[in-house]
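Here's a solo chain for you in structure tokens, the form predicted alone.
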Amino acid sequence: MPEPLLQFDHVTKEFDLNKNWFGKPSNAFRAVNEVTWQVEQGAALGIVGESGCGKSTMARMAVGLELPTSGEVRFAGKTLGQWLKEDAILLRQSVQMVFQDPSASLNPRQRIREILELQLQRLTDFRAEQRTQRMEEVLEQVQLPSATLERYPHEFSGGQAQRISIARALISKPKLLLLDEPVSALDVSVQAQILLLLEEMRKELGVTYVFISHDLAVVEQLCPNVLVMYAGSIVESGPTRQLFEHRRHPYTDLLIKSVPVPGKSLELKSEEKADLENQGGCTFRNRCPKANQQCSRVPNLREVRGSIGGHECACHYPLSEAA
């Protein structure tokens, strides 16, 4: 077994949500709840699931942006607080994120070129020499011609702007590339068109990617292997298709039933989120048609019997079904 790139070990995430007279915590909201899932280098692995369940939560501790409150993240062997100690530099050179909003995360006043040389300057020592060939290299990986750097975001379509994002992420060299939700506010026709760039990529360069989306029908397409995630833990985990042709999880089956045409993306309805507190067993069992006393117990992550390549579902009927 290759040693994991990206390694998460029984993670959780806490947010602090009010405080009392005193400023202590008074409630704590749990966003990522005794999560363990690793990838390996030049592997896509997708990660789907609703709003609020904990998929960005995963990214930004991945790349170092949040701390777990119990747990720990392994990058390539060492925990993100001892990167961030002892190499943080380093730590963000080899991983970069890709955001939703390509024109939220370029700053409208600087030029590509200041937007990219900004990155190497604090990522790398290249000299200015160094830097142009770096920015033109890049430019031309993700299908750009070197004018790009003359010209500032608000010039470009929305599939360009996110062009420029992932060659911002990728100028330094990363071995993982974090995206959250990168082509959802891009249309169908430009979505595919930046699916196939990633893909050509991921085979080009061998960069690791962790893909996050509400869109299975994209996730399908880029990622061999899929997380499942519901308030915050993993309900399902296996290779894609076997997954989603023969899902385990009632909820993974109502993803793919909520989803009929690519490009659909799913959003939780406002009255259906109060669901999602757990009040005691499966998190899940108050939406659930299979529900029974069973799941008053929290239901463990295991294989499912006659699965192929690695297949798990956290669900009591499933797996007494299969047994």
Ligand SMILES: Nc1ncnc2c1ncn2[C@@H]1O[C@H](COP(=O)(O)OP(=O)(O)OP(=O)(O)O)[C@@H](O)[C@H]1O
Given for the second form:
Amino acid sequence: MPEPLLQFDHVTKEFDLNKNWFGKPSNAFRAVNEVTWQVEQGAALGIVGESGCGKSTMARMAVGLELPTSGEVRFAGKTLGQWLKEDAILLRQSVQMVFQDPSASLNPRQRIREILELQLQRLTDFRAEQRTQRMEEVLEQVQLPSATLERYPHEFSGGQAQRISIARALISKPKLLLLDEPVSALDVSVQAQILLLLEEMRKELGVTYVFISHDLAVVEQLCPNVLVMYAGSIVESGPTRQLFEHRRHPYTDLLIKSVPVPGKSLELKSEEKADLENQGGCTFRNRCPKANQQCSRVPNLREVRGSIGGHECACHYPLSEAA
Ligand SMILES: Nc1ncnc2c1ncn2[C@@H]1O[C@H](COP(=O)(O)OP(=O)(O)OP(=O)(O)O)[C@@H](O)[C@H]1O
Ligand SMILES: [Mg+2]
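Next block, the form predicted together with the named molecule, ref. the form predicted alone:
Time for the whole complex; same chain goes first.
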């Protein structure tokens, strides 16, 4: 069994929307609700769900940009709290993130050489000539010429800029890459090129991916396993193809039926905050065609009977196999 590289163990993240006069939270919003999942070394896990369901908050906790309100996030067996205390640089070197909007994540006043070199200076003790060699190597991996180094971010197309963001994330040879909607801002043909590049690099470099997207078709292409999130909770998880074909949660069904065309992003009306006000029950019950009184109890994530490969669903009345 491969070792889990990243583990979320009953992780909750609350944001304080208002603080009272004493600085105490008076209206905490639960963006991530008691999630438990893991990703093994060398694997690629997709996370899907509509806008606001907590995907980016999970990614930020995975890289240590946010700390959980409760529960533990572990990388290579050690909690992120311990990593940050004992060796924050090694953590940053090993866990990197690529964001949705490449041009916004690259400093417009710096040449690509400065952007990449700064990352190497922060995260490695390479000497100047080793840094140059590594920059050229990583640009080759993302299929950009070394002349790229002398140019500024605005001189590149969206797809090229995303390749530069990926190069910056890979330059410290991370073990884990969090990709937060890395192709959403790109048109479909450029999306396909970047996805191919990511797939090749995963095989070549053995980097573990956590890939976040609204777009189910994109996740299906890159990730053998997937988590479906709704309003901060995992409602279904398992092998991607099996889960999409034999979905058991009414929300996954809605998600798939809302995306009739591969590559088309999901646009659902987000009502999760209102749903969360129904404390104590299934967060999806307000929108669920199958909801009844049992749904005032929170459904736990349970293995789907007769499934293979760890297909799990959190629903009192999962859709039948025929759905
Ligand atoms: N710093 C913050 N303070 C208060 N609320 C926050 C904060 N960050 C996120 N949230 C809230 O937490 C919820 C989850 O946000 P998150 O960014 O994780 O969603 P998401 O699934 O990534 O959405 P999208 O697909 O639009 O990127 C949202 O309702 C958001 O408004
Ligand atoms: Mg997000």
